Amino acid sequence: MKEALMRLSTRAVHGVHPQPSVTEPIAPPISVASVYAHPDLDVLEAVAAGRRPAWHYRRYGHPNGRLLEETVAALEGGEDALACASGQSASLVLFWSALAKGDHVVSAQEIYGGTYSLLDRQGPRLGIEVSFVPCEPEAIERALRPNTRAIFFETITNPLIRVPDAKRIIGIAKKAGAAVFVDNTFATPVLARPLLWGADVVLHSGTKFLGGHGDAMSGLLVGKREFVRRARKLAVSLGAAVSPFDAWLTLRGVRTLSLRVRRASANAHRLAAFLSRKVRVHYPGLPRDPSHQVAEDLLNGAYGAMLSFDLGGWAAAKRFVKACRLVRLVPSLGDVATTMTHPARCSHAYLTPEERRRVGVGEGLIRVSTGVEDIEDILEEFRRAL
């Protein structure tokens, strides 16, 4: 029908298709479209089974989500990528779609607590066997099984900041034919590739340094094609993909993740060098930490943008978090602001007082995320917390 012959409510809402242009504009549009019109059943069903190229329904994918899935692809030297609607969303995906009944998991017990709580509840009622062992190579080399499938490690561990060798590690894993899964959400594609060093698969939480401004959710997943394949097939079934604005605002994120992330890092250099001289402070970029040799060898010429440190007890935190005014109790991190939370009541609440115990999280620990801010100002505000 022509317009010109349109009727008023329908004009309303079928309004007018927009103009061709032959200029481009040079941010990425946001596509909240959830369904696409499709010309005739042939193309239907072609589409809808994978045979042509094109969008079909948001759940399956959409433009916002696939830049960013190629872009961080290319940052982490990736095959592919698949873009979810949160860290622990990717989380899921990625053991449910590489796992199966019997198989069995060596995790490093020094990792996110959601991502500890999902491996340890949810993993034995699909029949997975799992084995937290401390993120040494010597440990996780003693505790592999005949039927041990994957290794799972952060390149940077939560919440105190360790710098496992992961070299060691992925030899060990291909030795003994298992796939080695990596949270890469704290050292990012800025400090360390581990698929590059051999693993198979990269994890993010896309919410944290790659959307960096505290507005986005998303997780990711990085890795050879076939399995990004397989992993979005299942991404499917369970509705986890992004939102086309959620993947527009990490994407917006990404594009400035290294001047973030270089001038972060040497912010919390800064900051744990102060606080060493007063508390106990967990970072590897301070000589006499544990992993600092090998933070040397492996990461891209900084140290991260995360410390912990311990005052001794929830009394000495409880002061401490009340007498901040500019850097805020959140819970999460990765902002462009300085953040701090306390684990034993975040992060790792999930896990029992006996498991935090274990993976060393107290009372008294403070985790810190380094923003970008004028390094003075922070000084001078954990100067007068403390």
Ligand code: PLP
The other form holds:
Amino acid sequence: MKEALMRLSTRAVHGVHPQPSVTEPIAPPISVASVYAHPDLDVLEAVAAGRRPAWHYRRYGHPNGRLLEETVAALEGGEDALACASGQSASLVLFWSALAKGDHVVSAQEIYGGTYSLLDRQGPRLGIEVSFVPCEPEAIERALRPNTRAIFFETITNPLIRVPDAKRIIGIAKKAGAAVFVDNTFATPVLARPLLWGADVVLHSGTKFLGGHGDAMSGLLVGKREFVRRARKLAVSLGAAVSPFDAWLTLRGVRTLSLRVRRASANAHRLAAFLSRKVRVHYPGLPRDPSHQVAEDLLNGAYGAMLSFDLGGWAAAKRFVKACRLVRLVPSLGDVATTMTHPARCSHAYLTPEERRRVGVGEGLIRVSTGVEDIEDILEEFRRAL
Ligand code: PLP
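Having seen the form predicted on its own, I'd like the form predicted together with pyridoxal-5'-phosphate now, please.
Everything in the complex follows now, all chains and molecules, and the chain you saw is the first one.
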């Protein structure tokens, strides 16, 4: 029917279609469609069965998610990637798609509390056994069993900011025939690319440095094409897809990732050096830090934008947080602004007091994620707050 002949309500529903143009937008459009029209039944059948690649229904994938996937896969040096609604949904898709009943996982104990809780509380419900051990090659090797299918750790640990010897851990896993899953959220591909060291899957919370502006929520898995194909099938069943707007925001952040991570890392280094004259600081850039040598060997020319320090107890931590103005208390990291969190009451609140004690998360521990500000302003604030 000609548009000019449509009645008012029909015209309002069907709108007008955009004209093709020889020019193209330099920023990707946000595709909010949740469903796509198929020209006939043959196409619908072929697309639904996966024989013909085309957009179909948003839960199965959409243009903004795909752009993010292709970009992050390229940055990590992986064959393909899957974008999910959050880092947590990416973790769930990873463990559920890669492991089966009766499998055993060796996980570092110094990981994000949400991942710890997912493995510890939900793993057994799926019939998956998990051993949490210190993130050291010897401890991981000792925990291996005949049914160990995977080893999981973070390139920079949470919240004590250690850099494990990832290459040795990957070597141990390969010898044992176990897959290696690495959460690269803190390091980002700017500082570490675990797939190039032989890891099988890299996990990201895109909510953090990739997005970088405190407005997007997403998660990514990067790995071999076959792994991503299986993971995508599960993600479709679970309804774990990222939203187009969050994918768009994350991708927009990724464009300045390298600039932000380099600047924020330089700021973290200055802040860590300053704090180390007053309190106990965990930062691999400090020459006396236990991870300094490994970080120098593994990370790409900087030590990251994460540090933590111990004020000794709950009362001192409370006073410090209260005294800060610029540096806000948030349950996250990786923002353009410097932020802080209290791991015992936030990222690691999922753990029992005994579990927190085991991973070294005390009541006086503050974790800082430096931003891209002029660091002198942050130093002044911390000097006052201390
Ligand atoms: N991995 C790490 C290292 C994190 O810090 C977080 C969240 O803080 C996650 C994964 C989970 O990501 P999300 O909050 O996007 O679900």
